[in-house]
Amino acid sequence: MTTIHPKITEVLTGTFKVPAAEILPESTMDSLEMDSLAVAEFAVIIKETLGVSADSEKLYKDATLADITAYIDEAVDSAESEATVPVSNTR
């Protein structure tokens, strides 16, 4: 079974007042009733939460919760593994 990660859930639920029960892996925004301003915030909120940036009508409209959660996991993963601690080559 494929989770959700837990920011949608608490941005959706907490934000825009979705029930918790509607929150499924194959839920799109469509179905949960969000209309593209709500879209376009949700966006806002998951870069300024995660760091994550995507454009909201390709990524987060159409696509399920669960491949959001794909895209924000990679992400997040993706700026961890770039992170490096500078190493200075004089001595």
Given for the second form:
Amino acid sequence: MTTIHPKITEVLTGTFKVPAAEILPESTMDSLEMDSLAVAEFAVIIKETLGVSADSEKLYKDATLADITAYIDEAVDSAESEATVPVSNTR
Amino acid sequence: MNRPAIAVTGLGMITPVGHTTDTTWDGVRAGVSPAATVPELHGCAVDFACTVTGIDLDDAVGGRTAFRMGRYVKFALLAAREAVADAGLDPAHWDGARVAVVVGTSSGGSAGLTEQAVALERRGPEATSPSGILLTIPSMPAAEIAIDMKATGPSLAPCTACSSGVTALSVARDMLTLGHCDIAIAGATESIVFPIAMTGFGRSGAAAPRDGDPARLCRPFAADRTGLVMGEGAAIMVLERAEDARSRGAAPRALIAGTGATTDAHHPTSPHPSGSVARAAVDAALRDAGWRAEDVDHVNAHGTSTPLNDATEAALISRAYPHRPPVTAPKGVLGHCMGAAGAVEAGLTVLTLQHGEIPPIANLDAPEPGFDIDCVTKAPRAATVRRAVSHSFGFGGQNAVIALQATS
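After the form predicted alone, can we look at the form predicted in complex with the partner chain?
Then the entire complex follows, led off by the chain already shown.
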């Protein structure tokens, strides 16, 4: 996985003013100086814009942007194939 | 009590006419209001205001933190950074334990609270921000400034409606006097240009109703004034004991000579018609400064452009200062910056002391007949101003007056 979900880049640069040059597939929220409050806010924005729920501490805090992209892509795909089943936020 | 002289060594401002002290001063001197229709107020009876425009606040504040700050917090932080730089101080090198932060606000993050309430109601708890509380509480400007500047001394947020700014400066002065700190970052901030607050001001009868060009509506002391026009912004000062400022080679902009505060204890929105309690705040400030009334060279009035305030205040000024010192009222240009107004106007008074120039009252040809006061109109007036006062008379009858003095 070498691409980053465009929404991740958009939120990091737009809301959190992270310089675009620092946003790499191997970056983590920690390496981007996103603290737990910022990551929790990031999770709300992802939920509100893409409908993807996540426990931000478990799934986003230490993951790379490539990991987060994979998680979001999978969640979006499964939501599309099982449109009536909401994405769980507890898995 | 033998008080040490307290110096204003730094000043920072962000207002509807400028993002800095210098640009704000130029804008206020020009005497033209930027009040205009605000798209976010679409559908409100009062759909115009003086707003801070032309700046990306998040960019200015910097990354990773702006998201957790309400607009009122961002204003305060930007003004504080300007003030500290203006004072020639560098937070990287100061003893933060000796730095206090005293930043007032009247309504805090009521705009943010409203947004969160709407998110909760419409989309449920998961749609609300984990920073929701931070976006609302009034002490966050002081807290975020402290975080940004590693100021670990006491910090707090005075809240006395429209006089919050003067209250903050007064409290900070006391903290310096009592030795609770060596440097005080003090002032106030406000941003409540959002539909609920604007509707409330409209319904309370305090706001000027729409009538032609919004920029012409705020006309303090005019016979045809109809109410206040909303503003927003922040002003922050760096205060130090004058002796400390001198010993580090700083050049103060002005001195705080005295402050006075009283409460009408009369009515939540109407000033006491006699003005006697507000007058007592003036007298207390003069007494604190050791001045006689005739020492006052200039009055920076509260001047909201509401029928009641301006009538009461004009009568107060003519009685309290019978020698008719020149009067200005910056709300004609800036609108009413609410909790920040007292700090903004104290800042402008400092600039008048420094530059020997009194800005004009916007939209005023002459004061209402019967108001025996000398209003500066049309253009800035050059004048030697050694001692000046700034009045703040808040909702709730919370009155605060600050006496400011030139340094030389």
